[in-house]
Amino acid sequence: MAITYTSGEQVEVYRFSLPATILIPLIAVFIQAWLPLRFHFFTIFDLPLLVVIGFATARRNPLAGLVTGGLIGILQDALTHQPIGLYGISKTVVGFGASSLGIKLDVENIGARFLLTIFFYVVHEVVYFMIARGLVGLRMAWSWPHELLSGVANALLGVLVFMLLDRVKQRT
């Protein structure tokens, strides 16, 4: 479960086919919009965030991570009753950060993926909270225990999502 530093020459960069690039985020966003209505406990998970992290760490391109996070976040915003841009901005930050770290760290390791998902889940929630409270003026409460447990739950689901994404990624 060691996180190791890799040089630029050792980093493998992957891409996804056009259908996978379009369909996987769409499916993730629509599952995220539909499942919590049927199963309330699913609100703890953020499937689009896991897809952003998975795509960003595989592609290892900060610009691609930034765009992927922004587009998935805006699509997710469009399906909520919140102001447009809350998820867009927070997922853009995560996409950029995950792809930037993907260049420097070995993110193929399950332990590294688990820890990175917890870290980026918390970053996502902090950015979302700051924008919602500071810029939009929404009344929200923050609970560190809830956010950390949600991060662990998302990391467990994330390991499974990343294994599924590994099946469709292609070496460049």
Contents of the next structure:
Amino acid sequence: MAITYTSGEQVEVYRFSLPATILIPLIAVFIQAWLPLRFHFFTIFDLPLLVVIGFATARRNPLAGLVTGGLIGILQDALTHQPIGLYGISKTVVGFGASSLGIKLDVENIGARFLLTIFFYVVHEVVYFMIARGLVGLRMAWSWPHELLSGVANALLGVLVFMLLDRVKQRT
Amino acid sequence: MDVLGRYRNLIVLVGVLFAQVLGLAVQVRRTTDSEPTRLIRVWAVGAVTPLEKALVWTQTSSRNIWHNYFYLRGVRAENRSLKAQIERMSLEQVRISQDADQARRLQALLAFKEQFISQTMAAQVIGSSGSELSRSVYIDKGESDGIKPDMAVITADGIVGKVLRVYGSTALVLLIDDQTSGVGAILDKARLQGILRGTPSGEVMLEKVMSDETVPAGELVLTSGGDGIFPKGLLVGRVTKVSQGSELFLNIRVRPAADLSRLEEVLVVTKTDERQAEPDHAGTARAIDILAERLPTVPPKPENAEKGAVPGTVAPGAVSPTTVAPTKVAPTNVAPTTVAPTTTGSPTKPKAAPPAASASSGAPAARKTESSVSSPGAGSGTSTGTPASATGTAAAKASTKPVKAAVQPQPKPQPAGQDSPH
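With the form predicted on its own done, generate the form predicted in complex with the partner chain in the same format.
Shown next: the complete complex, the earlier chain at its head.
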């Protein structure tokens, strides 16, 4: 369960094939848009965010992480009626952070993934909250219990998503 | 150069974030209708909605095949139950139709203009925005189907939202529980108007109702028509909680009548008409006919009845109800309880009822009084129920309605269980 420190030499970098790079985020956004219609509770999950974290920690490249995060976020924004950039900025930050941290930590461990997902979920929500409230002027209420609970739920789902991503990632 | 190389990732991050913040600021500041992000949205919607459409189509088709061809258990019983329901509703329709006609007459008197939903289009909900802060759904109808922004979206239960953005074959519908939506609403009994808004947590609140007003929980909330999107009188929901809000207004929580979390099919109001209300004679006649079918017909007039008619009396079936003497008609044709109010004449009934009105509408006595009210100059009724007055004869001659219609007048049609003993 412990997050272990790894040296640069031990870090393994993975990559994803082009179809996987395009289709996985698309499927994640699609499921995120479609499933809440049938199962309303699914709105507490942020599947695209889990994909961003999964891609970023596997690639361990901050530039790739922020670009992936930004693009997936913008795709998610485009489906809402809010201005484009809310999810884009939040996921850019998360993509960059997750890939930077992925270099320093052993993210193959389930416990590490679980904690990392909770951490980045909260980071994502904080950034989103600040932009939505400060820049866009949306009325929003912050609730720590709700955010932490959602973070745990996302982390549980995240562990499963990362296991699926492990199957399609390729060692460089 | 070393510094640039060392902090390259950070510099790129700052650059990307700066660009996005700038783009966001431009979108927020922009007040015109033109959307700078339209292209991105079209691409995103074009990438995601075909999958959603395909999935919803597959789901609907398989469900239809199962329900329409295989799972037919209980269909006969359901059919019987539905037939009984239609029977009950036909009678209910008679009553409602008469009430509606009465309302239309009064509205016509007041030169009242109202909006009617004249055309709707059924659409299937195929997806959502996927965000808690954007309570909106996608439907499978778009520009190619004639959908336009700001069209109202409803279900049989109540209002749902309005069309916000339109794409080629899909459209984005903003739900009423979104915090950026606003619907003009009115409380059904209290007749207090307010604005219906969503909250960040997804609740629906009725705002701008003064705190010195009394609003009971359970009261219905309807659209007021003031927003120019929803026609007046559509069901919104029911008040669930009322509390003292900040400043001068009440906090009124409303539970939407339509289940916004489980939307499958909706109706888009593609056309509304604004017209002045007019009495609907055709509708009334149909309603009367429905009731008449359930009542015994009056026997045909005897050949010698007209010849042998004594001045001061009227042969049954040849007269308008306004002039029929109860003593002559009641025993043979209709029950005294139903005819008496009509034939004896109410104090407000005009002495000379316009023959055209009685002939064209064939309306029951209660409405006959109203139609005479609607005729300026008819004056207040002074009829005393004098048998076979000269005007009564004239009315009888003018009447082109068959006998059945002439003696149909019923103060109020009764529900199925309270039919006339005939």
